[in-house]
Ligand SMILES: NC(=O)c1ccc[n+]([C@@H]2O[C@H](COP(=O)([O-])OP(=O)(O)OC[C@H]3O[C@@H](n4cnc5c(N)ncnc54)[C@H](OP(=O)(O)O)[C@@H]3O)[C@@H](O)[C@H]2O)c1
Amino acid sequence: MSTVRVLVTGAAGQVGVDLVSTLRGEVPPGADARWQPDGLAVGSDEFDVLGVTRHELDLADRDAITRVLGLTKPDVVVNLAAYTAVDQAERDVEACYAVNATATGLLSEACAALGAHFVTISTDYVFDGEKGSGYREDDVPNPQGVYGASKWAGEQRCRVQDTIVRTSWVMGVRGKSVVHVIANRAESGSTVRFVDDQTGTVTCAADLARALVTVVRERPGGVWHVANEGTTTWFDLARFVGRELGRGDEFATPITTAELSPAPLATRPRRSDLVTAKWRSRWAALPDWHEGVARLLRDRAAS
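For the sequence I just pasted, show me its structure by itself in the form predicted alone.
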């Protein structure tokens, strides 16, 4: 088989660094090397990986995108670049849409012209959280905030041949995530207060990265929900992290979203857990979130 050239945008983010490592045949921190959703290990020379950051490629510049893709000639482009500051997006609408919507459309167009497959990442926040149960790929989006609306706009700018991976509550060993905040508080002897009225699905960055390798190989097209198995609340996540680090039940206290101070600018969906049955019907399910977070904490301590 010939080497597949993959261009990864947002390569400095917590999923980006893990994806670049995984495509190079390495096992990033927080990963389970035994979990292969398609049953195939990643070959050391299977992929030629080109990672670019926002400082190296201005995704709002159509000419820059055309030039970089024309020079690198990737077979697959994985777009991990995103504006993810959910509350700040309410005040910074133009910048949020520029990255999450406009740039997504420009990349899709450039891939179409080049004959490359385009993969982009979206979010559970495209849903309003009012369904009362988990969301499937064919549920109708109804975002409640600027961030979710911008990601939904980005999805709509993709072609039917493109692959859209919706994921949620992403956390990794490398980069900033809520798990690091919780772990730091647990290790310092402090306590935390987290909401127990927002339900979702955790996605460990290393597991998502390995799933994306399968997407790069298979190029399935369409919308796919990808997250670790099991649902949880932010409070239950905090309590689990505390217990893993030797803290008792006093560590985490449940509160409601209405009790947050200061109140968040953006509306979060109350229940936005993603149903991953479509993924499971074709490939192996991502590990349970407890296992994934435990790995994250283990390798966080080791690093």
Contents of the next structure:
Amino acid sequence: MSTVRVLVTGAAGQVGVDLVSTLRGEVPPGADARWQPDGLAVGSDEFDVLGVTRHELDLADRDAITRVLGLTKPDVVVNLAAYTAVDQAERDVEACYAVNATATGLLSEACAALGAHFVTISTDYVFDGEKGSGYREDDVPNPQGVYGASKWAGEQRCRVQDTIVRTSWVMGVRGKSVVHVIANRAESGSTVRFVDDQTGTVTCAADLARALVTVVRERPGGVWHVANEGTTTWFDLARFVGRELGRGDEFATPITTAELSPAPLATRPRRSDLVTAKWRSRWAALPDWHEGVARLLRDRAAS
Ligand SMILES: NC(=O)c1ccc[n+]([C@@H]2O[C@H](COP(=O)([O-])OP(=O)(O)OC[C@H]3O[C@@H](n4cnc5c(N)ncnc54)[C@H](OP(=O)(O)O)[C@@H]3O)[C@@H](O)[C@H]2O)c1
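Okay, that one was the form predicted alone. Can I see the form predicted in complex with this ligand too?
Now the complete complex, all chains and molecules, led by this one.
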């Protein structure tokens, strides 16, 4: 079997670092070494991995996209680079669209020209959160903020044969995410207030990385929802993290979105949990979020 060359953009981001390690046959912190959705262990020489950071490939530079892909000739491109600052995006619309929409389209086109498969990551924030139950792949997007709208615009610039993985509430041992904010507060003896009226699905970066390895192998095309099993609210997540770190129920207090001060610039969906039935009909489900977050906290403490 010949080695598959995979180019990963956003390689220094929280999913990027875990995906590059996983494709190299390593077990990144926070990962379950025994779990792989297609049941096949990752060989250390199965993939030739090229992880590129913004320094090596700035997606705002359209010529660089064609040049880097032309020079490296990947079989598969996984696009993890994104403008992810949800609130800042409200005031930085052009820069956000340049990466999340325009560059996604350019990468898709460059892959088509090379005969490479294109995988890009999108978000639950493409939905308005007003459906009242979890979102499936064929539900109609109606983003509420600039970030979600830019990611939806990126999806629309993809070709039908590309694979779009929508994920949500991503957190890893490495990189920045709310789980580290909560854990730091729990460890320092302080308390937190988190909203209990936004529901979603947590996705542990190391589990998502394993799912993406399966996507790279099988190149399914189309839209796929990928998240850990179970839904939660930000308050419920904070309380769980507190308990795992030995804090009592006084650690986390539930509040409403209306009580947030200052009010965030971007509107978030009230309920945007992703239904993963399509994924589960083909491959193994991602572990329950409690298990994934407990693993993350264990390896965070060790690292
Ligand atoms: N985080 C979440 O909760 C979440 C939820 C749903 C979907 N997603 C999606 O999942 C994917 C991975 O997210 P993540 O959590 O790993 O994000 P992340 O940690 O913010 O990483 C994104 C990476 O993209 C890079 N980047 C930004 N602008 C770039 C540019 N112009 N050229 C090249 N690289 C650029 C960033 O580099 P710098 O550090 O230099 O800025 C960063 O390393 C993204 O598509 C994101 O939209 C994330």
